[in-house]
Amino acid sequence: MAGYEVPRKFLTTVVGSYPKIPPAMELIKKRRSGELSEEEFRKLIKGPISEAVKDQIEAGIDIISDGEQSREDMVVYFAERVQGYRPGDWVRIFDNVYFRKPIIIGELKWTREMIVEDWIYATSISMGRPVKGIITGPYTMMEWSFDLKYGDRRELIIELAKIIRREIDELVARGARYIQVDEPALSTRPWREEAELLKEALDVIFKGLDAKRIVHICYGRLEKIIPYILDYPVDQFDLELKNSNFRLLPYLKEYGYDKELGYGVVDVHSLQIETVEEIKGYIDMLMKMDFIGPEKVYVDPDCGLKRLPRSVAKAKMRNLAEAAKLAREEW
């Protein structure tokens, strides 16, 4: 990227979102209540985006993101943009957190993009930085979605797949280097079945794909179904490790983990701010596993950081920066 030199080994970057800037949530409840048209949105949110590349530039992100900070939810966000869902009634995730859980009631079609302008946007204001193209996968789009017309999950998620495929084509033909696609609810269904369903859908979004090609899956008992994604058609798994105690490492240097890693060293559920000598420990920690080497690692948070405060955000963003300065100079 012209104007900024990322480094060989140990990048830094995030998993995507970035808690919600003032004015955000105000302007997504104006967009969907109709006082806001969508062109008057997009010119609008470009104030929040802005705040959020600030946040990561100055931390010292190597790759970074949009903060999706127009996404009121990671599902819901694209089930409002594509042809074939209608809005459904709240529903508990965890705790106090709680989203619409959107309906499936006509074939499912693209219709016009969803996330390349706020990608433009970041781009353009990244100071030479990649900027992630991230985008919620067929997976987790099925699995948290309720389906009245499809009735096979196979047919859904392939056609999920086609859609995702073509908004990252749109990406791709822009410039995108980077693509993410977000798989969370695979690890709540650790079973080999769910797994080669998914890969099939990857097989359709990631292939003959110029781009670099990343997974993020957190939480949940991934270990239980690794064998079964590490012939995935991607470059990197972004995996949450720091909270689940770094539990997954044994396992992957178990099945002989090949390719590069995101590894998560940052807690995204708490607001303790992780130490740089504590962080440049998980990654010393990974180093003396000896299974993959430092320029395979990308090291960021768990999962997006928006349900913390952003000054605590931004404060796990700069100590990860740091304790990865400290790892290149050593490894």
Second form
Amino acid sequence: MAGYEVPRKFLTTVVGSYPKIPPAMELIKKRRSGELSEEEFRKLIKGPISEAVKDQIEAGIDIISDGEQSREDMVVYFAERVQGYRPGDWVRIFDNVYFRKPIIIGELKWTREMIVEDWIYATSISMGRPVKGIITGPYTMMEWSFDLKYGDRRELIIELAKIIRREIDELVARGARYIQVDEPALSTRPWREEAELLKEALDVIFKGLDAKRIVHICYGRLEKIIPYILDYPVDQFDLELKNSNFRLLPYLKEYGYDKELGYGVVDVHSLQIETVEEIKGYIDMLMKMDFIGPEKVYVDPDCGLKRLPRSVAKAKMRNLAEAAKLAREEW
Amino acid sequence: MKIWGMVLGGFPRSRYARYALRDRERGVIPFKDDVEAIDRASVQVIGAQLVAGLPVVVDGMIDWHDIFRPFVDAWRNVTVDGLLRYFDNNFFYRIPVFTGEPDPREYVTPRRVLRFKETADPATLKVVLPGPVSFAFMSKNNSGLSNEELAEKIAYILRDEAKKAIEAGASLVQVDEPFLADIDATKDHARLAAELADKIVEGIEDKAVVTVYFNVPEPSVFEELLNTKARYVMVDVVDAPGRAEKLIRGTGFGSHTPVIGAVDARRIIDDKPSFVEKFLKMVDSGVDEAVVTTSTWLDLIPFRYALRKVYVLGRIVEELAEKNGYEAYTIWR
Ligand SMILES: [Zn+2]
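Could the form predicted together with its partner chain be given as well, to go with the form predicted on its own?
Next comes the full complex, and the chain you just saw is listed first.
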């Protein structure tokens, strides 16, 4: 992995997902219907992954992802590959629009690698840039699935954590240095007992792990959950800040935040492309608050970019990287 | 102690109700065809409640897109906007936007009572209304009124709804204030909710339920809500059982008949009777009546499991009555 040296401060990264690049969606559908085997799918999805990787490199991102081109949904993707799940039943998302929420019907078991091959491929074409290994967290898997087997949330989340740990071990054995666990469900239930439940699971996932340990949380009531998660066994929280107008920052300062920060500076729900000056301003604002050093700040988007048009996603990344470069000269 | 069961609110759509609404939106079928499909699904869910012996049933509100929408559609000076997460669910409601003082073009619930009361017999029908505090504070308020004033205007419309629903034959009026369990809810919200609930159910207090769900309200918030004159008050004890227990042992239900949301409406696994029993035992020495209900509406789980939950609810009521010497109030007794 020679040839690329990551900067010492204001590293740039992504949260993970990137707009689906054709024919990714078509391949996912064919895989689901059985028209493609898992092996055939993994081979063909390399095309979209290489495009996603290329965009990130061209935009100037330091720590990239595979763009999650294989994953239509962050929970369903894993539910389709972990033993013990069956395809879901219809639940409403809004109006008359539905999705199939996966159902746990048997003992959960890791049976095969789920994200390793995509990670290896992305790494092989990353021109030396580290590729984050990104996996949906146990709390979100639990909350966004139905359970007919365990009936006990603590037992269930620990089982899910063991499966996730197994997958992460495979990644780390292949050389992954950045591991990110995504937990968007946590901020929707910002109660202490929920945060403590996830902490137990994260102990299983991260204990003794020789890699950068990151948890991504976004939207909802982040400021309510912050005091309960500061002692999580992680090196970095990757947080959405731009969309909520950076209202979280004073709380981080107040609570004596001392971990690394994935600093979400572009809004993935808005088509408007933040300018270099705007993003640089957000970085300056953080620095002026004087509670975190520039070497602990990872500049990135609020959340996955998958809902944006590809051109907008790429432009947001490019400006973000440009702003980080300017900030490195100043701070 | 007399115990009985009821479903808290709406049901999910059956497959054919979903298809019919979709086809109707696409203009493939005429209006009456989707109404008929929804009626058939309503008959299914009423039937399920009857088989479970529930003495008070809901029509399922199969056609409601969310708790606010039918009222938004029926009132002037309010429309809908984008989607917003509905509490901690993976479900999103359309934000009502008030552009002036709401003014009813028509009433929502009375004609439903007329439509379904024969199907519900020998049980009776309950109607469910969005609480005015939840309605106002979860909307975009461009009306020029304060949120409190807007909530009051909403309450006056809902008062007429409630009165007309009872006249049409409803046996119970439920006012849902899930906002009071929100982490940002205050005593002032609860005080207003109690006051406005009293306006809505004025004269029918004995047939009125006020509900709080998706989380356990703060004790100080719940205490304020207990000032309502509504006979029944409901809390969700599933979502955070530890805090629910503390609330019931500490604050209790005052002089109200407790309605305990102990059948988990957001998970599909069968509920354990012992869990429900634990909460019934917390209240059984102080009251002569208690109601067991679902922790929230049943519309967040698939149709077939919503039916199963009704069955489980009915079974648990009978089992616990038998075991503890409570009097089970069902359509058979
Ligand atoms: Zn996110």
